[in-house]
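Take a look at this single chain, the form predicted on its own, given in structure tokens.
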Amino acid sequence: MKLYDYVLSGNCYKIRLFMAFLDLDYEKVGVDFYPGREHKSDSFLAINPLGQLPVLEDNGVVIRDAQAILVYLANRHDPSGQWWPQADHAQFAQVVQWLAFADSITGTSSAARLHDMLGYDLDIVAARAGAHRLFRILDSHLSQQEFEGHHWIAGPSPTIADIACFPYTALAGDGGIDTFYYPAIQRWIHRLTRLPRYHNMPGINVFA
């Protein structure tokens, strides 16, 4: 397998993290997202016409969306079914629902991070407000999960819903978004960083 990767991308990181959890071997191909904008080059657009990262190549199969890559990897490399629980229809629907929610986090928290770190010209007030709205929803959901004896977004064990939502929630501070006021999110981040084979990325503060 080959992963087209940028080390500071939260979407790329979620793929690297999930591959670590699955203990998979793969080749990383660095793409100079900034300042080189290599993801917009003709050579990269031939791989992904959308000009976005990450992209996974596996035996001739090319997948170009972070959430789609998580689904592909879970289907192909997790025989336990834990990460993509298709046997439980209700839990399966919950995972799909939260994968879509993760896209909304990318559109807000990640956008604020691009503004603050890389100088992207966007409505930073709207991005931060949108992220806080989503984090209030996520924090309330995680609190209810804890009340019911579950410590993960979609059930009693971690799924790719947790992997999808994690990076740009944990990296929110890079975009001027303080998650201090979301205690259930803080506890969830702490639990996820304590999973076996977890590895960190720059910008995520892991506390003992």
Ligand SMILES: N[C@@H](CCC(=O)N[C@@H](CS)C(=O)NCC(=O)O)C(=O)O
The other form holds:
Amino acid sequence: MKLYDYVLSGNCYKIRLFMAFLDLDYEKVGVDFYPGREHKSDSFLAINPLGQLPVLEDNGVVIRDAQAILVYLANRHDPSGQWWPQADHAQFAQVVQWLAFADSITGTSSAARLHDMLGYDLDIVAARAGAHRLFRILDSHLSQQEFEGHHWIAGPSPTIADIACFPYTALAGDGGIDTFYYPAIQRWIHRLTRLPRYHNMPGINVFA
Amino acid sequence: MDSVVSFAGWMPAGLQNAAETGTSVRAVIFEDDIAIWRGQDGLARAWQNRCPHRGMRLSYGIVRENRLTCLYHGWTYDGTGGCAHIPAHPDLVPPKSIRAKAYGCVETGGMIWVARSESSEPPPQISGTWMPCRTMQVNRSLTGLAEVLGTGKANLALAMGAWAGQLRVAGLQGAVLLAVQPMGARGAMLHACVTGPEDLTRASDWIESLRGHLERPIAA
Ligand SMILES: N[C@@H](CCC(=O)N[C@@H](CS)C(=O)NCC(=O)O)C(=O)O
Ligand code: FES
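Let's compare: the form predicted on its own is above, so bring in the form predicted together with the ligand.
Full complex below, order starting with the chain above.
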């Protein structure tokens, strides 16, 4: 398996983290996202016409979108079914719902981070407000889960929904978004960093 | 806007479960930035959120046993705030003068309370057993909050002589303990505790709707 990767990308980190949780071997192909803009080069656009990272290649299959890659890896390499539970229809739908939510976190929190760290020209007020709106929803959901005795987004054990929502929630501070407003999110971040084989990404200042 | 009221006496700084054993979290009270952390001994500490070395936030710190290690260069502080170890000078016994600035910190009513060290007020004592329910950030200055709380349908001002008060909420078995933690330009944190698990979900819904009410634009 080959992962087109950039070390400071939270979406690439989703895949690196899940590979570690599943204890999988793979090859990393570094893409010079900044300052090289290699993800917009003709050769990379031939791999992903959206010009986005991450992309996974496995036996001739090319998959773009972090959430799609998580689904693929879970289906292929997690015989326990823990990370992508399919037996319960409602839980299955929950996981899909929060995978989509994760991409909205990218659209707001990650955008704010690109603005603050790399000087991207975008509406920073709207990006931060959008992220706060989503974090209120996530914090409320995680609180409800705790009331039920559950510690994860979609049920009693962690799923790919937790992995998908994690990086740009934990990295939100880089975009000037204060996550200390959200105590249930803080507890969930700490829990995730204590999972076996967890490893950190630069910028996530939480240690197990 | 909030200049009339300032940080004097004991203030709510979070629900007890905001700082779990072995973690350090951030709290803001008016303009004070505070790190709250809990050692393996179960004790919560509140310190100025600035490492005496170069000012790194101690809420990013790493808790081991009953010590806090700064993320930046690893200066390590004991449970009372005294510097116990400096990795760059492993053989040095750090001078007594290197100390994290500690606040008073007690837990009562399911909440963490802090006071500036110079405060001589006795710590609050809230009777009964309270279970942490929700903390919610609300985008309203204290002045705005007082305005809405005083006039609103909930008529909360009455209950909140100080920063916390007990309320009766329709549909709940027990009471709600509500506390307000002002954060200056950041609005405020609302903290709610309940008397038992049966009220958690309903109290949580209630405080969500209270926030909606508080954030509605005030007619000019
Ligand atoms: N929906 C995609 C979003 C990926 C994404 O936004 N990737 C960033 C890097 S973290 C990127 O390549 N941005 C460049 C662009 O969107 O033009 C996913 O989840 O993988
Ligand atoms: S700033 Fe804390 S150890 Fe240097």
